[in-house]
Amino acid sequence: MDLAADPVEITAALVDIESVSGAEARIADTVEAALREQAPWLEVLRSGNAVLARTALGRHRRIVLAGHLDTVPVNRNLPLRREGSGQQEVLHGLGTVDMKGGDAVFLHLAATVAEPKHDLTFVFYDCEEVEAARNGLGRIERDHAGWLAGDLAVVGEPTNAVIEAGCQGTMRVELRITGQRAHTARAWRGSNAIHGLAEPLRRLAEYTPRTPKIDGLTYREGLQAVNVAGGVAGNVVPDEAVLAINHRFAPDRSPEQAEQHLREVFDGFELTVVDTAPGALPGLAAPAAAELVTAAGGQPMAKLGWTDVARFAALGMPAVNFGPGDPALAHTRGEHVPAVQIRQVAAVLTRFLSP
């Protein structure tokens, strides 16, 4: 894999290594020789099947440039396809979008930017794609937490090659009726527990989500009922009911002001938080920040959901997502992506970090 090579051809060669999640040493292992043998100024470090490379040039300034190599199952879309050519060429295949091609541009830029204004560290990292638990930036801030510190973190996930800027926050609470079971033809001597969800949806079908501005973005909120369940059998009262609900909250609250909120809206009830991930504020005052939307050339926008900015924002550093693909096409069978996306963000970012 020639890193100096356009980096479409680079995204072609590591979407045609199979990495589902838990079976990424292959591709670690041809990412780290390839930074070894073609970026020898780099100091490179194996944690897992993580790959990680920084500079040490003394800049004023550190970027980290993230990216996962994993993958979700494959679905009938390897090996890669390849449709069309020059400005109308698209990459079909799994990780196309998510996100082999961001890590494609990332590799390319380690071995193209020898000398860049920035001090730089490369993540390349593992199981993003499965529970929080097993996600290899967890791993990495436990054994190796230096690796991670940076003025700017920019995650390479799809975003349409346009810059989104910190993420939502998230979580999960479930709501609990209780009642007393009856038999249907008695119903008077039991209480309906799913009936009792009638109000709690009531408040749901009429709430009004907040749209904060943060930097200039606007954080579009979210509160809606996920799941429903309860009964017992089919001539019984149930004595029981679930429902369950998700809450997309802006940045600005933190999950113990988004639980308050919860709580407020359903007073009265029930309410038990199952999990919660907190946002990242965009920070795009700070100084490293101004400069990529300077050199992106374009109006940055409000990330609406929840990736691993969040985990760079709690260690104290502006984070935005930045990377070719369509972000609707994640997880699909159909993964697909334009080769000039993969181009315009290696501009971007080769125009950002170069002196």
Second form
There are 2 protein chains.
Amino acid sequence: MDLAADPVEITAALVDIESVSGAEARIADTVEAALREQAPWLEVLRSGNAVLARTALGRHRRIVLAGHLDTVPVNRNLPLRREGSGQQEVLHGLGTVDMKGGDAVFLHLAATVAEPKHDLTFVFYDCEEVEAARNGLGRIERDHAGWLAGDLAVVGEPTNAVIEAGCQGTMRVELRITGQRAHTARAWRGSNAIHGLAEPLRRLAEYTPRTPKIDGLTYREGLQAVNVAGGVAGNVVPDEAVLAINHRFAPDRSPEQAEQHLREVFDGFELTVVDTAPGALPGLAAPAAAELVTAAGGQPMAKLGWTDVARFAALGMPAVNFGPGDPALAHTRGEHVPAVQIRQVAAVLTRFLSP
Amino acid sequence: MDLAADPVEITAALVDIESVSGAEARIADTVEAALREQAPWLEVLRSGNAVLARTALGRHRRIVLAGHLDTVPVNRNLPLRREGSGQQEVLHGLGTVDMKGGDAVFLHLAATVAEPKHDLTFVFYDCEEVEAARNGLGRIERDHAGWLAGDLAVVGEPTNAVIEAGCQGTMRVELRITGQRAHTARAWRGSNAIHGLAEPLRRLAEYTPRTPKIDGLTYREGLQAVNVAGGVAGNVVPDEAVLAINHRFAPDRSPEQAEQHLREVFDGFELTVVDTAPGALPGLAAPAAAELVTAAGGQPMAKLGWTDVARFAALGMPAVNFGPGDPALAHTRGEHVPAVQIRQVAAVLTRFLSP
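Since we've got the form predicted on its own here, give me the form predicted in complex with a further copy of the same chain too.
To see the whole picture, the full complex is given below, headed by that same chain.
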């Protein structure tokens, strides 16, 4: 793998190394070997199936560039398939979008920007696509906390090569209706828990989400039922029904404020918070972030989905998402990325990091 | 098993022969042997795990007395437990209510009413508590149709020793909402199928069931959600939600009319009939039925649950439910029957059948 080559070629090489979460040893070995050989000025650290590398140039600021090496399971979308050529070329296959294009750009920068304007820390990590407890960033934070510090984090998740700042928080709650069981032939002796969902579902269907502006970016919240379950048997009035609801909230609200809001929306109903992850404020006022926005030369957008930028935000750093590929294609069988987006992200970051 | 004994003792003996659906061989053997030995004037027929017996006295009318021998699965409610004595005695255990008390009364009549006013056919059958296709009455209808013919059918299902005439029909439908999948962080790109349940659930919650009078009996219909399911993943706007609804309809409506009614109630929604069973008109105007009502000396009631009386009604016979035990206790772990109800049903039927 030639890190000085066109990052499109690096992307292609990475895609063809299968790396479903938990099985990233081979791709981590390849990344580690390439960095040690082709960027000998970097300090390299191996942590499980993660590879970290950093400069120590004594610069005023440090930028952390982070990308996960794992993918969701293979879905008849490997090996890589290339279509078209030049500016029209498109790369099809698992990981082209989420997120080996971003990884390729970072690897290219590591080997080609030997005298960057800011100190750099590269984090290529494992197990982002599975439960949070297995996420490689969590392990790195526990074992090598100093390696994640910096003045700005750039997470290479797909954003269609647009700076997407911060991220929205997410919260899952369960709304439980309790009734009274009875035979359906004598239904008046019971109380139907499923019928009791009519009112909370009406509130959901009529809910108007907020669209707050933060640092000039418009966030778009959401409140969606994601599961409903209830029923005992075909001839029984059910005594329990449970509605699972996912709330996406803009980063001007804390999880506590979001929960309070849901308790107001569903006033009168039994609500339990199942899990939550805070959002991340865009933090574009920070000098390094402002520089990056200028280098990108376009209007940044608000990130609506939750990403690992929130982990960096929790460490007190501004953090943005910036990577090639359409996020709507992530986790779909038909993942594909225009080669031009990979080159565009590489060009912006090279401009940003060049003295 | 002494069929001439107090039917309470026969009930006790039957309860202690475990006979979960599909495993009725032993109880059928016992019933068959007792009938052949103690009622030698009856023609006896064995069909699988069912036992049939009949008189051939050339009477003007024939009464069919039918009871199933099987029970739902054991639920730590065997062996039989007897509590109190005399008029206060209560029998506890699986089958005391559903429906070995009724079986015991019929067996007692078979052996003690040797010169009945009407010809009699006794049907002790298997697999009533499982899917309709396995029901012993269906097999008997196919293999020995003549044996089920008569002028009145008395099914010994528990009715608290009150004549419960006819039965309501039952219909299960599925209402399906189709939406459009999307990531919950970009929910406006999708259409939430679970939210689409708000309106049909409102109609269900606000529905007022009919209470039609037929032959002087009040039936009480019902429309109840019995299951709800929907959901793809915790971060996905679901594209499908399905509501299962059970409709109990009075026997003045055919299944076709009931379906038409549901299509009006849920106008605008996709509705599929999953299964249905017609009701049975009470038919109390038929002479034999009127005689039985007189012998019972009380006000008959409408049967709200579906029972095998509908099978006899479909053969063109009036059919009533009449048996000891509280139907609300059927299929519960705590099934129990007052001994006095068993004796009361036996006394009414003896009076009805005596010349």
